[in-house]
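Just the one chain here, the form predicted on its own, laid out as structure tokens.
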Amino acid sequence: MTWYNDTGKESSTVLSTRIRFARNLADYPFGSRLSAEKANEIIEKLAPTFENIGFKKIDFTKISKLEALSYLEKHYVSREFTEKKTPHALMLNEPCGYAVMLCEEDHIRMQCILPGLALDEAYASICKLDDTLDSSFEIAYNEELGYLTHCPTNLGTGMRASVMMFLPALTMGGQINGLSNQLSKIGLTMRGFYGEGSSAQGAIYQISNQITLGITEEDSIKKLQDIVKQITEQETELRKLITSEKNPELIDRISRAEGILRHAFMISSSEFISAFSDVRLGIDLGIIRSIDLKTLGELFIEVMPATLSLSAENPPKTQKERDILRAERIKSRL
């Protein structure tokens, strides 16, 4: 399971859900003051607990840059994690949607990623993993401040709850900046495709809680669920307006995007994401019936640069070769 595995059953606006907990072991320095020796010690101490419940350990100091970037493309790790030089490892249980970064900014950053809108399910799942850690290790915790974390903005619950939303109508209507400003006023944030510091691509946005101190996990999730419902209603109403018979330009744009995916000889990743957005909207609106959401969602992961190169029998050596390979892969899947 990856960040986005579209079965077509979920909301047309919510692609995936993620709940992430930040935790640290007591009696160890935080990440910025953690020596290589202590980082290795933490990994060796924690890894067996995860391996005993079905996780696979990936030592990021022993894999290629391409492999590391592929895990980033699947949203299992952060960009900072791929660039670390000190010891760090990923514990992965793909069937359950679990990915745990060991020795990133915090000693433990565990997340559960599920398709569609599944905040309650993801939260219940990650709590079980958290209980396993609590029963086996002493976690850094303070009665007044809650869970102690490297960054003060994570103090308290240490939780980030987020949903990946597909909002083409709001994007076309120029309402994203206004929405982002409104969210920031109520303790939520809107980010790009890969979270903090990333840009929005393909009308896909990550919406998550900002406040972790002085609020319970359940209240944070409830607030996010309510806002997602409101945003979905706004997006749905706008889609009704843009699909009127007075908007042939949209139908032409969607049809051209499908033509690019089916017939282009070369496609860059940015061009694919743009076409993906238009085609997915076309499927949601019933304009395109020959491509299903599941296939399109799987393609989104398969043709990202690092993942595409790793899967090739003869890995591309240049960007041009990769763009040609991407077009071939898309045509064969469609």
Second form
2 protein chains.
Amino acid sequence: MTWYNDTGKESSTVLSTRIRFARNLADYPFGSRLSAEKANEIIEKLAPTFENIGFKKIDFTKISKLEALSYLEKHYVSREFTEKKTPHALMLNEPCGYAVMLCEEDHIRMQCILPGLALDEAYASICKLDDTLDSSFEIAYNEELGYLTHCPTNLGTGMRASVMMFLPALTMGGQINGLSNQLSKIGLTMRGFYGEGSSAQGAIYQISNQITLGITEEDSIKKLQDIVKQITEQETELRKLITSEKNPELIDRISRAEGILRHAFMISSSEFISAFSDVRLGIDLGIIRSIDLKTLGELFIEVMPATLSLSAENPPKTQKERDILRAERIKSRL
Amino acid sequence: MTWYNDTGKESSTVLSTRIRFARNLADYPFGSRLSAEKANEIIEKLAPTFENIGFKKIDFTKISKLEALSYLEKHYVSREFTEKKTPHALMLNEPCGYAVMLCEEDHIRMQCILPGLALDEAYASICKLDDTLDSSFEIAYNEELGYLTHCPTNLGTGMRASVMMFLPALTMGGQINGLSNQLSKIGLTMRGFYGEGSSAQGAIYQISNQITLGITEEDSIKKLQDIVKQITEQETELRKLITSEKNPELIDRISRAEGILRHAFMISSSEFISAFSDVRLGIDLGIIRSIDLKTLGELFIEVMPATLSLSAENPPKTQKERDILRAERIKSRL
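Got the form predicted on its own; any chance of the form predicted in complex with another copy of the chain too?
Starting with the chain above, the whole complex follows.
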């Protein structure tokens, strides 16, 4: 099971939950002051601890760009990580939802991603991993500042908790900007699917905590949990309203989106995401019955550009070829 | 069997063939000079002759506008006929392809419509009907001018032969205007699906003879037949070219058209015609295998606005309701 191969709690509005801890070793320089030699040393020092508990190591200096991008598409690494030139490695334990970047901006960026709304579970899980780390290495920590990180915005808990939400009704209702402003006032941010700087496609939004200093991890998570529940209620209410109005235009849009997925001969990534979003809403509203959320969710990652290309026997050479392959894959999976 | 419930010869480029004769009774005034009383007299005089050979009489002054329009959609009557206030009736023998308008512009407008390219068959058929008429009534005829008609453009043979062609490749290739100009130079005209003044939708064109004076019926038909064969060759060549180029955009357009027909929740008449056209081409090119020409051809008339509304248990009250009904009908038929 991985976050994208299953559905979890609140699956009609929540795709996945992610908690990440930023950690650094006490006796190594931070960030760009870390030499390639020292970075390698860190990786070699840390990797066995993870390997002992079921992780596999992916040396990012040795894999293809396509492979690296596929990990990005799965949310296991950051874009910066895929572009880094100095030594860096990913420690991966997919069944547990663990993905640990070694020598990204911080020495250790460990995260747990689970399907659906699972803040408590992800938090418990990542804490367990953190304990293992803590018992084996000396982690940079300051009594006043908490965990020391490369970027001051992560000082303190070093934690970012985020929930990937699916909010088509609020999007249609034009309520996203207002919601985003409200969230920023209470220290939360709303971003597109691929985090900072990415635009929201397919009514998918990441909501995460912004503040790491002067707040406990538990409070931070509780706050996020409460907000996600509130947003879920708003979204659910609005969806009921949409359905009770017997909106033929909406039913038509959703039905045609299914038609596109089932029939198109070529389909771009962004058209897929838009159709995905309409079909996902259609499943929730009971308009589409022949596709289930799980299959659709798996498809979502499977047909992302790099992941799709990697999985092909004859990798597509042009965007057009990839769009044709994407349409084939979608049709055969549905 | 009716022209729209079957396919005939050259079905990949020819939908139907129609031949119509304009005739008038010698001892009655023509056109607007015909009183309502006299029009009734003509109808009562002529109807039994047709009824004796399997026709049914439809009194157009007694049917609903919707019913009248449905006959127009099936090409059995002209638009003028549906709008006429004075007595007029349709004599119909669908299995033989016969539709005779009594008291349209001429006293008698008899036509035979058959599926596919069937000029000889339609001509033989309409001649047989003409003979029956000739032996029972005195028809207005002049040794020099031939058959006398209300409009001088029909004088002579009183015949119009027309072939409904499906020319998507020539349309895509931008060759229709040139073709239309060439045809007009040799006394043929090219029109949209619903004849004079109608625009061509879905790459469907009516090609018909224009000249009725100083030419025999046989020569007129032979000329049309030759031209239709030439156009068919051009269209077929061009379709081969399109396919040999492995045109993914075309395959995509055709596949998506099938998706629209199979999935849309509401669909307008013009969107249907456009999707119909793409799917029809897709069947011919072997891209679509799960729909046959016959079913598609039947649908074409079935989902026309008036015919569709007439066939509904609860006739749609708004255009939106009709578009929803159309989509339902299409889905259940495919």
